[in-house]
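First comes one chain, alone, set out as structure tokens in the form predicted on its own.
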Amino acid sequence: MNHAVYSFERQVKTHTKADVVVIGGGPAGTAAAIGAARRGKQVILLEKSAQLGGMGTLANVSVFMPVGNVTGIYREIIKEMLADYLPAGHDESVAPQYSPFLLRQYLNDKMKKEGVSVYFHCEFVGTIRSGSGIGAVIVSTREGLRAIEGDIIIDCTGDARVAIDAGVPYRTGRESDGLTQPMTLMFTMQDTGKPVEKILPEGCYYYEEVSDLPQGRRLYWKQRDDGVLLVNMSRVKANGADMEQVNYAETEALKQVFSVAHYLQRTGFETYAIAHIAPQTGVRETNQIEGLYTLTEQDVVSGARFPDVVAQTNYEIDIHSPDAGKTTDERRVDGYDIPYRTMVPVGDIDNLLVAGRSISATHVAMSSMRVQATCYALGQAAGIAAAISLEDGVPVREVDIAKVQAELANQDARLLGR
């Protein structure tokens, strides 16, 4: 194999800047955007795909897992989509699903309410340093390279790829060996009312018993009264940041789809077709920053709490398991604080923050707090602390965390405790 390195010079031309730059339109650069779009901040979201909600319209894990709150960003979300669902309180939880077309939708109109400017098919590429921060991001659009400028540079891509390539350290997986969470490919069906012609098609598997499935086990979700039925089955061993696993993954994980649809036919929903397969498979886990602190499985297990509190979650430890097995480690959590440390990057770069599941997390504490609601969580954090970070004229990491949590609750971000 051919392991040449290349030295690729290129003068790119600057497209805009923005007070805040946010890279990645997921649940977290979402909130992240809106964050600081409500202290007056002038904010750029650059999204690679052509929708925002991340996982949970590009991977269909449409979805919430109940959190043990819904709070802030996320509340508005349910009551403005999903308003048979909102509980009286900011403690309460709910574990709706929901379209993720309605949902793609209420994300583009809500960034236009708010007076974010996002840009579709703009996939990062790397950074450019300015003094000791990062002066502005490359991306690649259907225009080539540009250059988008930023003062305060939010990384959400669910990946750290912004802060890697910064020179940010980070690890991967489990510490014992590097190994991530299994990818998988959701997929919907519909009642047709009427029994459907089952379709295995060429090279895929049949699966005769329970024990057979990728996960041994049978996933899925029937909420609403549309006779739509959410599938999470298949299961694949691979890093979805490594491009040779990603390319299996999204093979053998089709095949999966397939599969699992026909077994479901053969075992009690006779009159249900395939109605919709994610674009992408979804990923649970890739890479974590080392930022200023790192949250642990004794945080999450004891209920830590932290003065620098952003997010809390009582979200179970769920490991889906990282060799692929038909085992998931699942683990009741009372309830526990995030700290706003965890999204601060070690190192010298003044203006990078990191929101989302690729906080600073070990393998364990990680599987607790990926899910997106607290991934909105977070991002509405870092967008408020963007945003004082500008008006006090100071780096991310000396802001003063009890404005962060004043504008939270101004925000209608509810901390229990504060």
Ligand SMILES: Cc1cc2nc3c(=O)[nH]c(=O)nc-3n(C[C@H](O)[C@H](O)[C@H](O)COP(=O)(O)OP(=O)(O)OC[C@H]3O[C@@H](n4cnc5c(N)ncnc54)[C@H](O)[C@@H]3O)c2cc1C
Given for the second form:
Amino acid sequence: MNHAVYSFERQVKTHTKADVVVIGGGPAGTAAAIGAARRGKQVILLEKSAQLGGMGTLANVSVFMPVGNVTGIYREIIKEMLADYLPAGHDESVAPQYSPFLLRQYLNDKMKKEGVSVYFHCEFVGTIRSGSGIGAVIVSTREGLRAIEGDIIIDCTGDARVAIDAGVPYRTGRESDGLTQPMTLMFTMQDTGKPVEKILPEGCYYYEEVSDLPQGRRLYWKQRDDGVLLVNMSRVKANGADMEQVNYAETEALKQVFSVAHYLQRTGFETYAIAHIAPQTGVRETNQIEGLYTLTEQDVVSGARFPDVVAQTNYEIDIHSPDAGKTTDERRVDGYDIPYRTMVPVGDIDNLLVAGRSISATHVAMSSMRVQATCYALGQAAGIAAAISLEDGVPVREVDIAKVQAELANQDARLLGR
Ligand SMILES: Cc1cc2nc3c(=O)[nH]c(=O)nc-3n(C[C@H](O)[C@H](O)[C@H](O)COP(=O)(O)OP(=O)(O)OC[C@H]3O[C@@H](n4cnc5c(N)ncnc54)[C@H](O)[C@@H]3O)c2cc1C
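For comparison with the form predicted on its own, kindly provide the form predicted in complex with this ligand.
Whole complex next, starting from this chain.
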């Protein structure tokens, strides 16, 4: 293969501008947009797919893992969409299964109510530097390339795509060999009330025993009384930010889905048919930026506390084998703080924050902070910090953390023990 390098120059028209431009409409991005909008800022949220919710909807994750608190925007989601699960206190854990279709609708409606301008089918392509910051981002749209200008840019792509383009140093996966957690294609089956035809398409696998299954275990949820079985049982060794590996993952994961469904139909779910396969294979881990602080395994296991705390979790260390072996490293943790500095890239860019699963964290630490509730919490804090940076005319690295924490409280996001 001839790896020629081309330079690519185009005149790109500016479509619109905003105080804060958020890229990626997953848990972190939706919450970042709300956090900034509630502080009176004009906010644009750019999403490459047709839906908000990130892995929670696009990859059909459909369960909120317990994190030891139900607060801020995450609490609003539980209260407004899953009221039966709303705990009295902010310092309790819930782990509800939800409908990804309802979450998708809920988030659309929520963005409208919060005054956030959402642009679907807008995929980030590149950054345009301006002075000591990023002046605009280039997006690929249904009309071709367009520029969107913003005073503060928040990268919530999950892959640190914006930060990497802007030159922020990053690392990928396990420190020893760069392997990331494997990918999983989530799917649901529906109880039809009568035995179903079992179909095993050509090229799929016949799993005999639990030990033959890709994760070596049966992992599914059937919390709701609607006959829906949510299945998390495929496992593909791949880095979700690598072009070639993603091609392999999307085909291999689909084969595993049909194979797992066939296995389940033979082993207890004889009346269940495949109802929905997520539009894309879920990505647990790709790139982590190098931030002003890097969250470590030691922080997670020792229950570290930080003066610039903006989010908290007690979700376990949860590492699906990066080698795609059949093991999962699960270790209980008691709870720790995540500092603001993990969202602030090192270097000289004054107006870029990174929220969600690609913050500055080691492989082990990110396995605990990566779940949805924590990404909503980080996003909300990033949106607030962006707004305060603008109001005070300071770079994001110099934002007054006491003001961020006060606004978090004002938006009913509680930091326990403070
Ligand atoms: C298979 C699987 C199972 C999981 N199970 C659970 C679970 O049970 N409970 C739980 O709470 N968490 C679970 N997680 C983790 C959780 O879903 C994710 O870590 C979380 O969604 C991360 O949020 P995020 O906002 O950082 O990124 P993401 O959810 O990845 O969202 C990123 C968004 O950015 C968009 N985007 C990416 N690139 C661009 C671009 N160039 N331009 C524009 N938009 C872009 C994407 O389309 C997406 O909408 C699971 C994850 C996976 C993959």
